[in-house]
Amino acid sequence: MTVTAFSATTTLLTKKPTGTSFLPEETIDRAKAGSPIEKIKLEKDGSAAWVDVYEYARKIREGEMSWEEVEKADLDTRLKYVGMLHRNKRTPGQFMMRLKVPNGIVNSDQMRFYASCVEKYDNGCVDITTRQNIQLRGVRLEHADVIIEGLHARNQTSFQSALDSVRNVVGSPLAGIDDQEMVDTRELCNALNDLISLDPATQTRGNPAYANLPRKFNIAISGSRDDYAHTHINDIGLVPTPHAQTGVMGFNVVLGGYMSIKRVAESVDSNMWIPADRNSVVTLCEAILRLFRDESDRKDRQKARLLWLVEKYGVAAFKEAVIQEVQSYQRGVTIEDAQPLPTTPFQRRELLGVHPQPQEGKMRVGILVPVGRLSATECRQLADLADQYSAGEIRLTVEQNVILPNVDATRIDALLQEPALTSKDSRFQVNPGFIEGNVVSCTGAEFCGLALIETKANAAAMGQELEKLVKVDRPIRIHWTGCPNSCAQVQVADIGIMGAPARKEINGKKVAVPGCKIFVGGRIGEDAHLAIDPVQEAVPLEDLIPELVKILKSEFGAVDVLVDKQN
């Protein structure tokens, strides 16, 4: 759906109901006795930020106020409803702006726009996230309205992308270009994105119906048995599964996967199956969101995630509550019991490199973006490549890389010779090593006040160093996260590095040094498994490489590069 861009006066937006107005009285009463965040939202609805951000930007530009004078609850909390997260501890007065990029599909014009948004800042950059999403870093409040207007003019938004909102809807990066595809996830991701963040009354971004959730909420739709969307760590995961009797393609529904400081949990089988059509998918998600919005915990934010509500009901009772909610909408949607999953052998495929598509004469080209970070120049380089080879289209992956789809097979050699991919100064690679090409990293201490260590630079350097030391015969996924929130999902990685306190003897004294915990054995795909407990703790970062070499040899069959060359 094309969104009508609106002017900075936001006339339509001021007439919207509040997010709180959609809550039952019982929910509001619980919010009144709830967490400090709930009280902030009751004092002034979070949806007010859709208007306030324009006023703040104007006043700061015109010298009527400074960013320091913004009300603290707005600065640190409510502005998150327009996707703006203040990084006061690391970069005072600057924000990370999180977008919504359903199914991780962007185009060259959008990529160039991101570059123009961040290049004016000394530390401005663009990050690809583990939700196929885009984050703009370094943004100042006085420029926010211009960026928001530019996004809306390009059919994107930052609204409802942070705090107690539904996060970016993840789909298959190979949607529509995959010979193993079971469901094309593009239309479904876009439909859910519109359900969540498009006001049906005004056709503008910002949907108050979902502007006061108890906590964040994640949805992932997988399109093939590869499960590139990682359904097992999302609140709602849709797993493509044909109906055993009719053969109709649909989804088994898994619920409640998430990661936090206090709990990490895989999703649970809900024993529900729906057809893979737009009406069924939107109706199911809307029903679950309504139950979550109105019934989940409003006091303890650690327990305000969907899994806690499912456990409170019990899986069978929650399923029945969802069925009753769906039936009340009278849309003809039927929920059946979960269907048997395929049992034939299947190996998860790689996204980096050059691969044929089912479309005759077309190829997809996966390009490594080290730790997902892009400069303004690199954004433009990707845009130029997309314009020349993939009709301006760029796909983002949860591994923080990009795919150029629909490249003519006859032009692959020319693409691979492009300076952006071959220059010694370029960080992009089409065929990186099995270790370097599979490093994922959260933001780290450069920007995030929660991070205990710097992750991006360390992770990239580690990948390069390990490639020099050992050789492996398959991709080894190494994820870095700066704190126990596990934004980089270390529990799904072959090897996960989590920032943690450590001490080391220096000049005869034990002193605090940057350190980490190490997790081993996470899996993704059909046999997904979370590595819940660390195998090592309090490892100083400067001692990490030797420890990783030992793990790579003992657990993943790595051999020394020098020994391998001699053989």
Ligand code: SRM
Given for the second form:
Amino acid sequence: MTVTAFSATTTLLTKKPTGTSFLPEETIDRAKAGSPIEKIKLEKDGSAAWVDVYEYARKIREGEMSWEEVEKADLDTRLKYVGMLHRNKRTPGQFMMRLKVPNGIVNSDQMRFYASCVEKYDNGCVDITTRQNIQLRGVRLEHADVIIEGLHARNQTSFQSALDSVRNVVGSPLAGIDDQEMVDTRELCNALNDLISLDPATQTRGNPAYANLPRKFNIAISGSRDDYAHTHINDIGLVPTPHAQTGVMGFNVVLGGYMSIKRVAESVDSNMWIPADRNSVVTLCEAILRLFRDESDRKDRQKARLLWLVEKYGVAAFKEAVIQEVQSYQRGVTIEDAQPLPTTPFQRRELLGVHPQPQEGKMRVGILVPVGRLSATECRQLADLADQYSAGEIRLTVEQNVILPNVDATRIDALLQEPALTSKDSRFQVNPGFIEGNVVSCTGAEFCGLALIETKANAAAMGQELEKLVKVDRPIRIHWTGCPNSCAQVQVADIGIMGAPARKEINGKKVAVPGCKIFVGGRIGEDAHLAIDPVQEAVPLEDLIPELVKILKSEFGAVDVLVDKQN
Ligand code: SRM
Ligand code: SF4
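Next up, the form predicted in complex with the ligand. The previous block was the form predicted alone.
After this comes the whole thing, all chains and molecules, with the earlier chain placed first.
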């Protein structure tokens, strides 16, 4: 695909107002006295990157400049508004490009496009993230405009996916194919994605109204009692439940769940309920985002997440502020008190493997993608499988795996025999072991400058090793995260491994070695619980396997594989 220097799209982009122009004077004053990132955003709006990226790409391509000559604040900060994150520490000159994949639904054409974007780079690959999203790795600035145009032509975007933006809207990976479904989250996730990243004036990607937020913002919509979307660790979590009197399906609203270096907190119950229709969901989120944008802290980034604003108001007063904001929009949306959640027994269901759908004769097939990493070849294999078996559709999960929906029951055997799933080189698995099938890992030291340890390679290798050593009778979720930002949410895991300093005696001397903290007992689903404090600290990674075996035995009923074989 060729991209002219100043295409029709960029002409439209230049006409947009800035993100800062949406802020009240009082907010701008606080931003002026705010954190260094606030000052960078005021100096030149983050939204400028939507245009600048085309210019930078062209100039580098045409030899007019090199990536090193890009203004530092653009390179390391503003380009994040087009989802371009410079991996300056690990791979200088190369970027990770983060997309937005509302509800985690992609098609085979998009998957092949990702492959074509990354295959030209030696270290190029595609990651499925913990927000059922896609990140392209290895990207060079001179190719960014072509990739962006390719994404936009495929109704996807990378705009507003990083820094102070609303992150990928997470929904149910079983939306529309689930006999236990309470709400189909697809339309709602798409509507929120458009609210956030589609400019209503020009109908192009990049919505300036949300281009100068004080901090990142996460929204998750759950479609069933399984809570696959993790509502309890998102800034806005929509938890499906019917209205007790009318029976109308809707959502209780939980607010402020988040993880960070300084604080890890579960969402609070806001005592709000809204019907599960598009107008109500978009209006509620818009109201909360407006309050967040204009009123949250601009000085201390550790205190700028939504929970701090909710606490500043008090939960009841924040609810009142949201109600007033919603009423001011005059869209006929009514917020009621939270409704009782279902109480009948419920077992959270598995996503990997072959499962029936409510549609007669159709099955869903969950496939393990070890630690969410895909090569270009593997992207194409998935695309081919999707074209042959699931009408080109691929679902992503927050566990960094994929689901092929709507597979004909009569074709399941053929699918399971496909070389992409069975050859000795294949990393994909439909029925992996309970341990290796439930490993989740953040990016870690291979690409992330904040990482204290390598995560993905260790996580995958140790998952396989543990599978050989012990046997468990249910899925055990082991999450690896390279630093306290907890991008792989160690606090929700059965066992969480967080990169941390450690020392070990080598030749009579204590030396620093790669190490970790261990968290045990996080829970997800209806009975969610965050394991906030580590049970062990400063464990050298080379001593980790025996520690994990001990924990698996004492806390999760694991038995030695050998002992089990003898029995
Ligand atoms: Fe994250 C920053 C990767 C999900 C909390 N996260 C980063 C950066 C951008 C740091 C950097 O500049 O290198 C990482 C990019 C590394 C790379 O090259 O990939 C990064 N975060 C990720 C991903 C890719 C992990 C993964 O392998 O899946 C996830 C991308 C999700 C997406 O598609 O948008 C990812 N990050 C999360 C989550 C999980 C979630 O959303 O459920 C969290 C905890 C939940 C939350 O945000 O409350 C998370 N990431 C953070 C934080 C701490 C936020 C805070 O309030 O302090 C940072 C640091 C920051 O924002 O200052 C961070
Ligand atoms: Fe990087 Fe830390 Fe997030 Fe892992 S948890 S991706 S190391 S910021």
